[in-house]
Structures are given as structure tokens and as C-alpha cells.
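Only one chain is given next, in C-alpha cells, and it is the form predicted alone.
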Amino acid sequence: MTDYKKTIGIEVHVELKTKEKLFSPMINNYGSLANSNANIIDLGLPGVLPTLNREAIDLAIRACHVLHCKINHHMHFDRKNYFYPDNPKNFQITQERTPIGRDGYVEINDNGIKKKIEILEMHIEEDTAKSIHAKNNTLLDFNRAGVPLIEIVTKPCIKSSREAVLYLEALRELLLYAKVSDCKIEEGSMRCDANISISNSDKLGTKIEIKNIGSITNVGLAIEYDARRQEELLSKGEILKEETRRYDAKLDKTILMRVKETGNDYRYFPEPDIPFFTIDDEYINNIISEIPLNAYKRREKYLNAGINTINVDKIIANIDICDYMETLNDVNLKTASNLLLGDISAYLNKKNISIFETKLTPSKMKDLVEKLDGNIISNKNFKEIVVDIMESDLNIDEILEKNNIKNVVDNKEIESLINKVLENNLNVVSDYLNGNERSLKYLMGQVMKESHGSINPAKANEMLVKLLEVKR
């Protein structure tokens, strides 16, 4: 069987988020009434003229550092002429000859073998109004149009699904944390496009495009279909042509939207209503020192404060409670962690908000692991008082007292405590002493009854080990 190898090129737009359009003050969010945030440039009526967001530039050049690209300092827009339902201006503003951004790269690590993913050029430019179809109408919603969207297109290097799939996860990671997108591509501020073509000589096969994928995982399988699709004809001896086409993820199977019979002509020409641009080095390196820190240091961060790799790669993939993590000075990030991760995010899930819409601040977080770690209050108290945590202003000692939590600390108080129960279970200390292990839990929860639960489990259980041994 002829042995066909793939080359892969992926082109992804990802909507900036800006607080405005890229050439209209409307707002730009999304999930708003349909329409609702469209005006008169938005529509493309006769007579409006568009106006530069700089907010827009600004994420476009931290899209560029953190992708490794050469920043153009001197740049224009292009008019894209086209004519589609969604484009009522009959033509697209974009970066046609002097794209933001070019020859940058993404790194990938498959297995421990690392690879840089190129990217020919980075552009920016506005995106289309929303189709809705239904039924046999087709219906547009213009809050989408306008929004600021930044082009990357890899070049043809990618060889595998895998290695598509591996450069787009590293691809959202690093616009996600630099906070360029929220890269959602279930809402589709991130959209993907893959290019394939299969050959079994050094000349590159026919080219295939697929459109709109609706996940990463899903670009990783339309790939490995197409690939299969196109080499199940060419062994037939059929001669392919360019096509179009989309995937269709409940059938597996990618489907013909159109072919390409002949090339699109845009008619590019610079854009006559808004005027050319020069960015300096200082305007980008002021930029550049407002990054946050990125995913690769964070997670060098917490791994060294001794949190566990499952635990740090949770923290990592919940940007809310990554970026809650950041606020923490002078707190053991690996009790936080461990909060943050298991009750913390239970309630969050719960009510179905962000970390930051609640009461626990940093100060709070930072006593509340310091108490923990202390002995002072214990995981049981802790499960009782989360909602009051999360949702009240008082402090942890407001909190503790209003909940009645007053827990034993001092080592003679629970010592004796601890003696007390032994004298009254003599039987089960014998069979602990002859090796039953299981007197043990019994005891430890004879300690915790008798002390109505106000002794740290963790500290007791250790104190219990302790005189229990000097019996023998």
C-alpha cells in the first residue's frame, strides 16, 4: 500500500477582547439580544467612516510576543471586496500587505520531543455579522460584525493530527493567558481552519480546506478522515481538486461545502478611509511589560511550592483560579491549592460563578490557610463555614464564632482529653497493643466524640499513635 505522508497548515482567528469594536464604539460582548449592540458603521451605511480601536492594536502586539512574531512598525488596512449575506459593506478591512505580525512560531513538546510550529503572518482585521439559519430562512445577527479578530496562519509544517492538535492547545494557552481572548470556541471567539493535503513524493498534494471546526479535538479527527477520504480516491486513481468542505462531528466524516474551480479575486486595495500607522519600540515595549505572566511560569511556580502535577495542571486549565492564585503573597500554595481545587470550586461550580464574584479575598484566603495549617480550625470546620466564607464579609474569626467553632489547640488539653478515652476503653488499647490495627479508628473516633469534633483530626491522630506507644 502506498504510503502517503499528510501536510497540515491550520489558520485560526481569535476575537480580541476588547471592551469595544475594532472600528465602532459599540460594545463587544457576547451572549447580549440579538442586534442589540450593532450601529450605523456596524451596518455599513452610506456615509459613515470607521475609526481605529487602539485597544485592538494593543492585544495584537501581545499576541505577536507571546507567538514569537517580528512586529511591523509601520502598517495599513486593505479593503477585501466580497459580497455575502453577513458583509454588508460588500467588503471586509483587513491587513492584506501589512499584517501586524510575521515569522513567529509555537513550540509544541509531544513526548518529550520538541517542535516549532511556524507562523507565516499574523493580521488583523473585523469580523462578519453572526448567520443564523432556520429552516428555510437565513437570519443575521450584527453583533458579531466589527469585532476585532486576529488572523495566525501556520506554514505547511505540521505532519500529523497530533501535532495539530498539540499546537493549538499550546496556541489558546498562550493567547489566553496573556489575556489577548478568552479563546472560547464553543462561543466562537476562537475558530479553526485546517489545510491538508497528502502525497507520496516530495511535491505537495492537492489542497483541501477544511472550515469552522467547532473543537480542538474535533480538528485532530477531521484531519485523520480527510487524510483517509483523500487516500482512499487517489489509490482508485481519481484526481482530486481543491475543495471546501466542513466536519460534520456526529458523523465523523467531512462534507463537500464547494469546490474551487477557479481563484478568488479581493481586489485588495488600502483602505482610503482610515490612514497609514507607525508604532515605536517604546510604545511596544510598554505593551510587551504589561503581560501577565504566562502558563509555562506559573506552572514552574506552583510545582516548586510542592503542589502535585495533577493539581497544577487543574490550576493551570481554570484561568479564573489561576489568576485568584496570583493575588496570594505569603500563603503555602499548596493548602490554597488544595481549597481551591476541592470545596471551593464545588461551590463555584454550584452557582455557576467566578471566583472573583465572591467575598474570599486574599487577606481572608491567607488567614484561612494559616489556621489550617496551624491547627487552629480543621477540614471539617472548613466544609461547615465555605458558603459564610465565600459569601459573607465577615473575617475567619467572625465567621468561626458565629458558627460556634471553638477547637482545642492546646497540646496539654488534648493530651489529657486523649488519655481520658483510653482509661475508659482499656479492652481496645490491649488489642492495639497485641496488633489490631483497627482499635486504632475506634479510639480516634472516641477522641472526636468525646471533643464534639474541636480537635484537628491530623494532630489528634498523631497524639493518639503517640501515647498509645509509650503503653507498650
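Residue numbers count along the first chain shown, from 1. Treat the numbers as computed from the prediction; the structure is a model and nothing was measured. Definition used throughout: the rigid core is the maximal C-alpha set that superposes within 1.5 Å between two forms. First, how it differs from the form predicted in complex with the partner chain.
- Remark: with the core as the superposition reference, the CA shift of residue 461 between these two forms reaches 2 Å or more.
- Core-aligned CA deviation for residue 420 between these two forms: 2 Å or greater.
- With the core held fixed, residue 52 shows a CA shift below 2 Å between these two forms.
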The other form holds:
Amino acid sequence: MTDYKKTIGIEVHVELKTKEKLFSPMINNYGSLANSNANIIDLGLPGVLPTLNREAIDLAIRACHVLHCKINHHMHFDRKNYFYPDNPKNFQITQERTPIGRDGYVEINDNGIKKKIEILEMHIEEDTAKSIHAKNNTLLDFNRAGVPLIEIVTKPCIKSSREAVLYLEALRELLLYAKVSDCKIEEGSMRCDANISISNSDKLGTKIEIKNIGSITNVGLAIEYDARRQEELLSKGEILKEETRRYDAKLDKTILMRVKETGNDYRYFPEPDIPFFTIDDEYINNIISEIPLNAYKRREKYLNAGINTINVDKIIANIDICDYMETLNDVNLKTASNLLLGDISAYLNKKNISIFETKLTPSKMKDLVEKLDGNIISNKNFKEIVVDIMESDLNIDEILEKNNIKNVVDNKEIESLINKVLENNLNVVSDYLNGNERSLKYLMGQVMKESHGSINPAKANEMLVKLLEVKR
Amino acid sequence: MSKYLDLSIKEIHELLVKHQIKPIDLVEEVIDRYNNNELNAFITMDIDGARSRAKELEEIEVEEDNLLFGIPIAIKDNINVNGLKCTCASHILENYESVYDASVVSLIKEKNMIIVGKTNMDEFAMGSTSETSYFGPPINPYNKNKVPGGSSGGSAVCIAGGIVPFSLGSDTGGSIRQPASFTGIVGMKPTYGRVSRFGLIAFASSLDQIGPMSRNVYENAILLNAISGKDEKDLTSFKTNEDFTRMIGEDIRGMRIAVPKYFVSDIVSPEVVEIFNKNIELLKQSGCIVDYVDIKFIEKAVVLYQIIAMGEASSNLARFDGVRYGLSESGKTIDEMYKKTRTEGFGREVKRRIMVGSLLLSGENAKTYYNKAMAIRDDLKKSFEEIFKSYDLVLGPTSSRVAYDLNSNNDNPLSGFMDDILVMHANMGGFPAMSLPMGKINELPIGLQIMGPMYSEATIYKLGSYLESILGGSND
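Having seen the form predicted alone, I'd like the form predicted in complex with the partner chain now, please.
What follows is the whole complex; the chain from before opens it.
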């Protein structure tokens, strides 16, 4: 009888990857010992004042740019007043009246259909401490207190869970590749809240907020679940109240946290300890010029280099490998990508390190790729020396020597070796010339045996056929 | 008993340089004087710390170009001194010990001054009599039944009572100048941002300013030299690189002075106006040009102050919640814990201001009151700036009456604000303003206020020092 339509808005908090916190010179780092990265400012001790980390503003400008937001040139911060133990000053410094960005969009591609997901605003604010609930107590870790965040709020223009997921994937990729944040949902550096209402008329339904959903996939599942739940209630004639819920992935259910009281009163007012500040176009353009190549452009470049779609997707999904690709100049990217996605990735995963922590310098990589492309070494050789390549300061030639890999690369030498084999196997040669293809394999085996494996097989095969054809 | 502390700073310095006295002699004299009076000027006295610092200073050569070397100073108890209690005269911080130095305290220590203790004040600097102190009010040395003014009452009393030659106060709406007026000393509220507020426990952040309190104008300027400057930890601070004593002694002839008619209207007691006008006559005779002027919005200052200061205070004092430091009362829920801690920890006046401030910022009220107050504040500032285009300085009495009886204000929460009716403009505009003694009424001192445009402290000291000299004050 009724066809309910979903209206969805998404709020995302993203931790900016700054060296220091937003309002104090304390290190911004995930995973340190609890409360080891908290100073008197982060703890909100009496008498402290905030300073302003310019790097956070710069990263927020980057984010504005990649999300196509208009950038506010004249800004200030506001205090949002509320009592909570994880909020050390009992006010949070945020941007209520002058968000750094407004009116942006993220383009999504839903099976070839492009749609712009509109962004209402983006503002900078400080993170709270982390509450850890242990039995009857709550423990507080202030390492997170004062970490810079941007909050990105869409307009209620998302129509389906699929659009929501595509938006978040696109948003994550944009921010990740602009080096704004590492966007790790599992570490809390990207946090997603979804607002969803359903309606079968032109009037919007009651808004339900689902907070802090643990993965992008789960955002889709949570929206689907809650839309079904709301529809069931509405079809029973019930009236919905504004609620805050959370999504339990194990149960695939949203669970009520609290019913929203009438209008939260945060008593906002301009933060008096941080003067209004202005950023001009020149400053903004400088920041924008430093943004690394985005994923879209990198994807194009790799496809043009002849890398297949599956491998391109694999590279883009691994920003470390992708960044490494970007360090390579005048190198056959296709060969390089095969190495990087194959044995090198296997090595990195096993060691659990980044490629930038290895001894594989870009120039070493270039040498390696050229040697492989030039048939100077074989893939088999590469597998034998991959660990040395990653761990040793030696160059490729030195590594080959150390591993006693001496390939015959001189054409005349290879030719005489093959001719010797042909002379010793005249019967087989005539078999081949009479059309027995299998004879070729035998002869090839003899060549490799004679050379003790020091000839590149592809090269040997090519020359063998050539010399046989001469005898025709 | 020695009387070195009654000498001028220059004379004391001379004795130190010539090794005729040591810093410890000054410290012992402070301790003697502290023990021999009952002014209740201090909340914490750091006798051991002061003695050991004085002993340490014996190990280094007296710095000949540093008049403040080895000189004792007292610090208002809302400014953090590492290792000493910092109570803000409140039960909620009664046992709170600072874990860092305010930037201004670091500068004091770099100058090798000796911090002897933390002074009594109105709780969280909210008041103008120092009676809201959890530790009881300090006493006016001129009459023990009279208030010393506030909120920097202890910082004023310890100088007026001869215990120390210097102290630091803080001024949000007259809290340095009004007690200076009531106790006959010199108190300067510098330009907003002149002295770093890092380490000052905030009352109203956009109005608060730390300033020097002293026995005379010259010594006040010396202390301001030591504590001013840009601080990376305070984004509102600035640097000008100047010597504030440099204009002292210059000819004041031709200085243009404005006296707002409001400052000599019937809001001020006739005796005070009379003394003030005598001073104005002296200045005219000395060649100053004096005009009585109207200044737009001047009468709005008290209302603006109430809205802005209380709004900001309600936010600034939110951090005292029992979670991380200070008094903590247990409760079954977190909300109950907050409620019990804050009910128990804050005094009546502080609670009143937090509640009014919260209401003023709440929902639509923020637009109706706070935002409008900020806009009018801007207009008030501009109307003063207009005056400063034609005049070097603005003069008036510091307070509308002399010190009054203790406990006389208790039933009327508004009357205290009226004490500051002549001094709040400087905080609204960020202007520097100083109070210095201009005479006495019934043996009680009364101050004259000199206010100037932003960054004009040196000009204020120039005129102040001149007035002091013709009135017979000390000026070395």
C-alpha cells in the first residue's frame, strides 16, 4: 500500500594527521601508552590557554579542496558547552558560526550513474578523551583529547544505503589520498554517524541518528535495518520519536541509546582565547598546490601504462604501494606493479612493514625492472633474491653476484651453446623440422641443462626457435 | 627590626649591589612583617621557599642592571606558581597545588625576584571587596573595619601594609584598580594582551588582564617592564619592545586630557569629585589642557560587564567538576557527582554568576543578550577611540566612594558592581588604565584613574608620575 522513501544524511568525523594536537604542542599519535600523550592543556588544568596548530588548518584546507567546498577566509572558533567526563574543560572548542568549508560535494558512481552527494559544511574541532568502561569504573585516556578533527556533514540528500556506502568509500579515498587523515575506522580516525528518516509523503519523517558505526559496510547494513524497523513501527501506526541508536554488527540490529531531549542547549559563544584569523587566496593556493595526485588521476595513469583493472584497483586500495609507484620515474609501471603486488607485497605482509621501511630505493627498483624487462634476470632469479633486495644495501648487480647468479647474456655465447646441443641431437632436430612440436621442449630442456640454468629461458627459447628455423 | 623594605627599590638595589644587605635580609623582614600583622593578605605563605630562593641568590652576582634582583613579590592566588597551592580563594581548589608556572611567574623568576606567597582575593576574582574569599576577607590597613576592595584585595593590602613592595593582581572589571584606590597604592591594568594570561585561572577571558601593583608609579613601570611581552602560549598577547619608564619626568605641558562628565556626575560621591577636581586644577596649572566630555555608551559598561563576564565565567568555571582535580564529592551518578561537588565547592556569589551566565548564553538568550552586549561593547570601544583621537588620556576618580564597612554589601548583589562603574570601560575596550592615590577622605585613601588608548602605558606613567610628585608621593 505504501512506498516509504529513505532520507539519509551522514556526519563523518575524521582525525587530521597532524604531528601535534589542535590546541597544544603535544604529540598526536595513536596507540601510545594511555595518558602518555597528554599535557596540562589537554587535561584542561586551571589557567591553561589554547594555541592553534596551523598544520590542522592546512589539512582542513586540503580537505575542503578535495570535497569541492567553498573555503571561509575569515574564521573563528566557538565554545560548545556541555558536561561530560571525557570533555576536560567541559566545553569543546569547535567552529559553530564560521565552519572552514561550506557547500561542497562528493561525486559517486553507482554502476555508471554519477551523482553528487552534497556537503552542507565542514568544520574543525578538537577530539575528546577516550572513555574506557571497565566493570564499575570508567577510565579516561587523554591521549585523544585535543586531537584535531574535521566534521563533514552532508545535506539530507542520500536516498539509499548503497549511496551512503558509495559516498563513504569515495570520501575516504579522497581524504586518504590528500593525506588529510589515515581514515582508519577501526582505530577511530574516521567515525561515521548516519541520520535516517523514512516517509511515504512529501513531509520528512522522524530523524533517527545511528552513532559511531564500525565500518563502511555496516553503515549500509545499519541503514537497511533501521529503515525496516521504522517501517514496521509506522505500519503498526506507531509514532516515532527522535532517538540516538547504535548498530550492533553481531546482532545486525540498531539499539536505542537515548531519546533526544528537546533541543540541546550548548550555549555556544565565540572562543575568546583564540583571536579571529584570516587566510587569503595565496595561502590557500599554496596549500592546494601541495596536495598529492588524487586516486582518480593515479588510476588513469596506471591504466594508460597497461596495468589491468584488477591490479589498478589493488594498487589504489594500498596507498603505501601506490605512493611508492608515484616515486618511480621513467620505469615500466606494468612490470613494477607486478613485482609490487606479487612477491614484494607477500614479503611486506609477512614482515608487517611498509615498503618505505625497506631498502628498495626507487633507483634500485628501476634497475630491477630494467633487468627483468631486458631478460637479464628471470622471474625465478627475482624470487631467489627478493629478500636481499628488500633488506640489503647492495645494488642489484652485487646481489646477483652474492647469490652466484651469473646469467649468460652474450648472444654469441648463447648461440654457440644452442648449436652444440643441436649438433648432439640431430635426430630430434629433424623430428622438429618434420613437424613434431614436442621435440622443441626436449631441445629446450637440453639447452637449459647444458647452460646450468644460466640463460634466461625466454631468451633461450626465442633463439632456439630462430636457429632451428634457419635449418629448414 | 630592620626597615629596608621601606626604602625605594633603587635604594634597596644599591644596598644589594654594594653587598650591604643580602636578599635573605629582605625575606626575613617580609616574614617579620607578615607575622606582626593580621591583615589576612595571604592565603599561602611560602616562607621556606622564599628563604631557600634568597640563599640561592647569594650564589650568584647581583645583577647591576636588574632593579628587581632579590626583591620580594606576592602573587594573586589565581595565578599558578609551580608547587604552591592555587586556590582562587575557593573551597573547590582549597587543596589544589599548581603543577606549572604561569608565564608571568616564569618571567618573575627569570628576573630573580623572590615569590613569598599567594594573596587573598574574592573567590575566582568575583567581587569588589574580597569578602567572597573562602578564607575570609583581607583587612584594609587604614581601618580594620573597612573593606580593602577587590578582587585583588590581598595583593593591595600586602603592599599598603608594608609587607612586600610588589604584587601581581588581575583585573577583569577593576579588580586591580579599585583595591588600589581603597588602599592607597598604585595599580595598573595594562592593555589587553600586554601580559600573558597563560597560567591565570580565567574568570572572563576577553576581559582578564594581569597587572603590577606597587607603592609608586615608577616601580609599577619597572615591574611592567619585567612581565610584559609576547607569549607563544597566549594567542592574545603581543610585543612592543619598550621601556615603560622612558617618559617619566618628561614635561607634561600641553598634554590633552578628557574628563568624561559621567565620571564626575552624581553617581560619584561629592567628596570624591571635590578631591578629583582639585587634582584637575593642579594639572591645568601645570599646563595640561583639560576638557569635560560626553562619551557615548559610557553608562552601559556595568550591564555589558555583567552579561559578558558572567557568560564567559559560566564556561570557564565548568572545568571544576571533581573529575580530575580539586574538591570531589562522590555521587551515585556522574551528574550527582558534578552537582554535589559544585554545590559544595563554590560560594554563593560564584554560583550566582555561573547560573546567570549560563542563562544568558542559553538558547535564544545568546542572541538577545551576549551577542548584543558584544556589539555594544564594540561601539563603546569605538566611542572611546574617538575621544583618544583628540585627547592623550582620559581621567576620572577610580572609585565613586572610599572604602566602606565590611559586610555592608552582602544583601545586595548589584551594589558591588556599582563600585566598578568607573573602571570597567578599560576592560571593555582593552585599554590600559592605572589607579594612583589622589588624596584621602576621613583618613581613607581614594584613587585617581588614568586611562589611555591601546599601548599607551608609558604616557599613563608619565602623567601619573607627575601627579604623584606634586601630591607628595614617593617617586624615585
